[in-house]
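Presented below, as structure tokens, is a lone chain in the form predicted alone.
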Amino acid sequence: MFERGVSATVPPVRSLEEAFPRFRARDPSTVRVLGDVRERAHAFAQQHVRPLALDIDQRAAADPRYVDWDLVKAGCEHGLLSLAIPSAAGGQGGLVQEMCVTLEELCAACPGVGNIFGAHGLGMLPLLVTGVTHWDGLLHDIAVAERQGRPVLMACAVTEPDAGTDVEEVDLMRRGKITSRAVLVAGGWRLNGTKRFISNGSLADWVTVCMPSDPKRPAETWTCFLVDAHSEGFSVGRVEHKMGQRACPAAELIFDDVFVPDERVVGRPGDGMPSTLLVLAASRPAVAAIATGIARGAYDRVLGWLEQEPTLIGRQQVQLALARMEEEIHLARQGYLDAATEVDATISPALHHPLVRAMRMVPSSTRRRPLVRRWITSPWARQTTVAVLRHTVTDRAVTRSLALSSLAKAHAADVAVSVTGLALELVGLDAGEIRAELEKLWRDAKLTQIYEGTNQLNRLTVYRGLSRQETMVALPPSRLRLVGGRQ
């Protein structure tokens, strides 16, 4: 096993204003909050994650089911599991910007460990975009468990054995080989099928899973469900032997007549595809941040190593290579922040709608009463949530946000692969543990070009949403009508 230590220094983290020059003109209180989130993540990454990264990678290579649970529990102490949970549900109320700067810091140390927390956030996203229904259920429970030092993890299951990128684009979905199915039964649904390559799949206590009720019409009947991993009929199959990001296992999930009660339908039946697009708009900037973190981690390690090799850094060829790495990382970082800012601005009107603000003012203890919970999870409440979203957000706004997120993801993923490769060229074959760290980051980088949709699909989304200025049907249809709004 590798020794649990670091052999070269790491340059000090830059201030938020240095990393994101645009923040010089932002409200100081906003900058302070985001800076605190970033510094907390950086401290956790350097204290807990980087010293263990190579050892965890090697252990997981030998046993794909290996997980460093002590490290996950340490993440609880730093609030990494509740960052995106609304404050009204006991969380920190962070939006996409906070998640992104956190993931860059974690993934500069170890992308696999960062992806444990990123995949957890992805699992929560469907619950977050469907309003208050789950505030006082699972989201509240996750926040409470975190304060007790007990991690409750989530995963999101969409990919199938014969349908990967297909399930992230409406036209492709109609032609995809989707074999899973949800059948309506008394009191709920029965789920059957297999999901594959699910990050956190073997770790999660809860899984948000999408399936069609009619496989011949998947785009029109795609529905999201919240599944307890201890449910009868649910099991974990193969856990993949991975090339990179090994600290976060990717598993096959098997659903054999799994019962899901009506109250655990996420949103409304059939609304899953528009909700998926909204989730992707929020999750792809996070992948861009993961990729940017990988590139920055490689760059930081090279700089630390060069401090011990002063003759090399005096060479103009090395200086040009470092400048190129700096350039690509900087632009990738601005890209993911542009996308995250756009997502936050797109959903912000819905978060500040009077109905949502009123729900925040109701004490959690009141919202958790059985009678109130029945109302919050009722079909009428779900209809109202969609009406609020339609009242405050447009299909065009979500389409543009998704396109910018796709742009950031595809660009940053390519930057991660490019910068890690260039870093390996700079240090050569005899750089000791730094070489091993860089080789790991290079392996880790490749996955960012694949998950959350391949880069090719992401660029087709950029073409449609920005080049062609098309508008997707990106929001569920409203069956209620509110006064005013943006429709």
Given for the second form:
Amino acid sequence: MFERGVSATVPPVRSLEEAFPRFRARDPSTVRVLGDVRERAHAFAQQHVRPLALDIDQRAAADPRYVDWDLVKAGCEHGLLSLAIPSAAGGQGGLVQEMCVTLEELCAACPGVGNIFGAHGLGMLPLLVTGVTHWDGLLHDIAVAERQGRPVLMACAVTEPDAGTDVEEVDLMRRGKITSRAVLVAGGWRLNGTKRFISNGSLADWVTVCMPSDPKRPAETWTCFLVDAHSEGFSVGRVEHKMGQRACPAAELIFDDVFVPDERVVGRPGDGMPSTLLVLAASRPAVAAIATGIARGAYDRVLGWLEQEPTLIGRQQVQLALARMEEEIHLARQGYLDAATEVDATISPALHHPLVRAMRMVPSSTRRRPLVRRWITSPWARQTTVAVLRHTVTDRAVTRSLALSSLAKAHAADVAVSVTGLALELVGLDAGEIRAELEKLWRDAKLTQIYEGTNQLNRLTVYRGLSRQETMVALPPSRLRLVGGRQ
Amino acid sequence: MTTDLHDELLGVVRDLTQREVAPRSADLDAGDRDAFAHCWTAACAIGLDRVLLAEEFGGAGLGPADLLAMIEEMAAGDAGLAVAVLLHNVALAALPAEAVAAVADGERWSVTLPPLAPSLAFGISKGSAGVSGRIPFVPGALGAGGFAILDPAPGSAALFFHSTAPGLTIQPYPFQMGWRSSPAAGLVLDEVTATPVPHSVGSDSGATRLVRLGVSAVARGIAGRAWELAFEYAHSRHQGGVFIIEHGAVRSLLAGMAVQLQGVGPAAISRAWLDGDDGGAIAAKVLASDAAVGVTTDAVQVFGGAGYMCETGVEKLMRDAMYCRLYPEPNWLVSDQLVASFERRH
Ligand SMILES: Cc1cc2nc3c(=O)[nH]c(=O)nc-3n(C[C@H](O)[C@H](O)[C@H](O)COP(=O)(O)OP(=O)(O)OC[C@H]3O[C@@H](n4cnc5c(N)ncnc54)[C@H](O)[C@@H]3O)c2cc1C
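Same protein, different form: I have the form predicted alone, so give me the form predicted in complex with its partner chain.
Below: every chain and molecule of the assembly, starting with the one above.
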């Protein structure tokens, strides 16, 4: 067994300009902010995560429910759970770019641990994108709990046993077999069904889950709900034994007549599918960043190891392989940064809309008063959120952004698999702990080709959004028109 | 051997693999020693431990081509077990008659190859008091009864010693993601009394060629199994209202796998053997192991999320395939030797 512990030394982080040359051309304040985010994540990852990575992997191999809560709590101290929560709700106001840079650093140390925070971010995304009504509720609570050292984790549950790829796209959903169902009852909804392979599923206190209210018209009635994991009827089924990313459990979630009050519908009933596209546009760059981090983690390790192997590093075969890795990682990183920048630019007009700004100016304590809260969660306020989105963002812009995100995801995932394989091959079987770490990263890498839609599905989205220049319905319809709307 | 007899023998091995090995594949992967002992005993019962030995040594008197075909069949059930069978047979073939006669029924041996690259040199030396040094990563070293070291130095074709030999320390590897039923170890020798085997015993470079071709047979077995599982799954999983085999994306994955499998057909293996072609053996190993990694990775992809779960057994094939790429040496390391073997020919 390898030693557990906290590393005293942190290898230096490369300067942001060096790592992301394209940033030189960017707004200097963004570069500075991202640079800081990256350095903080790097220090946390190298100090706290990397020394534990192999040990956690082994423990979770024996017991897939194993979770290193101390590490999650340490993540709280570093603000990893509130990174993407708007500052108006008490978080750090990071956008997709900040999330991505953080994930690259975490996953360079341990992709499974990174995915705990990534899946938490995914769980929050529907609330961030269309669930403004929850900013002062749950998101605020998460940020407060985090400051108290109490992790409140989220998960996002979409995949079902009979519908994986089918729940990622409207046309497929219409042909697919979706068995979950939400039924309207007095004061709220009753949810039934099973979701599977849900990252953080067995850890989360809150789950955003999507289900149709009419199984015959799943795409039109797909609705996102915020479910308290302590609700009656909610349970965790099997937790999977899996190939890698074991630090983050993937669980089956069973909904047996779970009651969800009306105010916990995220956005409006039936808006789930278009919102999903917006969520995917934001979450796929994150997976690309995870994959880039995995590749970089392998590269860093192999470089470090080769310093002790002068006969090997002197050989051109090795030098060429290293150059190839550098090349692939560089391009994967550019891919996710491009996609993240694009999605941030796509949604930021909505965040800067006068109505949203006005709401942010009202002190949080006022917004949390029952009367004001009732107004914020009212159907009218939900309509307004959609209207603001429609006013500031176009379907075409979201489609393009989604396609760019899908491109970055599929490419980076392939890079992760090939670079980790190459790194493992370079060190061979007799490299001790480095070999075990590289084997782990290679096992971890494979998942990035599968989740957030298989690479095949991602590439079909690239075809639709970029090659064919299609415009998908990526925003919910608005019955309310704000003056000067774009659509 | 006649084709009929060959097919019949393979049928017996296939039957054993399906009956005894495949159902225990998850246990073998979990390192369950009882499961391994059961499978090893079953393999010995049909003579798989003495394939190359002459009949007077209780062997089957078969040739390397038969052994390789059998290894491929076994690897479809469990690669670690197939590797154990391979290395045991190569070890026995390298031993002199008296030593073979002393190997107890059911005892398993392992073998180490001469390193291809100087950077991987064992650094073992023979002194008057015995052999000292360290030999890395010997598959199946844990639980082996003895070891044959091939081509250790000029003068002898091999050295051999028992696992109980004084001065021998067997150092297990902490984690091993592939071939997990054959737990590997490093051997540290401190003045171990090892018996030299003269060249006449028949372990010329044929033994190392046989190991590489054996690993390519293991790779083919793994890849073939991955193909079967993926093909079957594609006909049973519904997405988008059809079996996923109907989707062009899945068909192109499967087609790519089929092409890779075709490219590493048995011809390459037996040609390299018959021609005594070391370069050909290395090339066959590189090709087959790369194909196995490619095919198994795509097989997991055909399964989607389910493929990533241990339960379906495809991710294990991917891990096992990667070890074919890394053993007896990583594929990238062979370029010098490969080119040198062609230079020798011209
Ligand atoms: C460890 C892990 C964690 C996960 N975490 C989450 C999570 O937190 N939340 C969540 O909701 N989900 C999660 N998932 C689910 C993941 O998103 C799905 O596995 C993925 O979308 C693929 O679905 P599937 O597994 O059902 O594969 P399938 O859809 O059955 O796909 C099988 C194969 O068929 C192909 N295929 C299917 N349909 C088509 C088509 N129409 N056209 C072309 N090819 C097609 C696929 O590309 C694939 O090769 C996770 C999965 C894993 C493995």
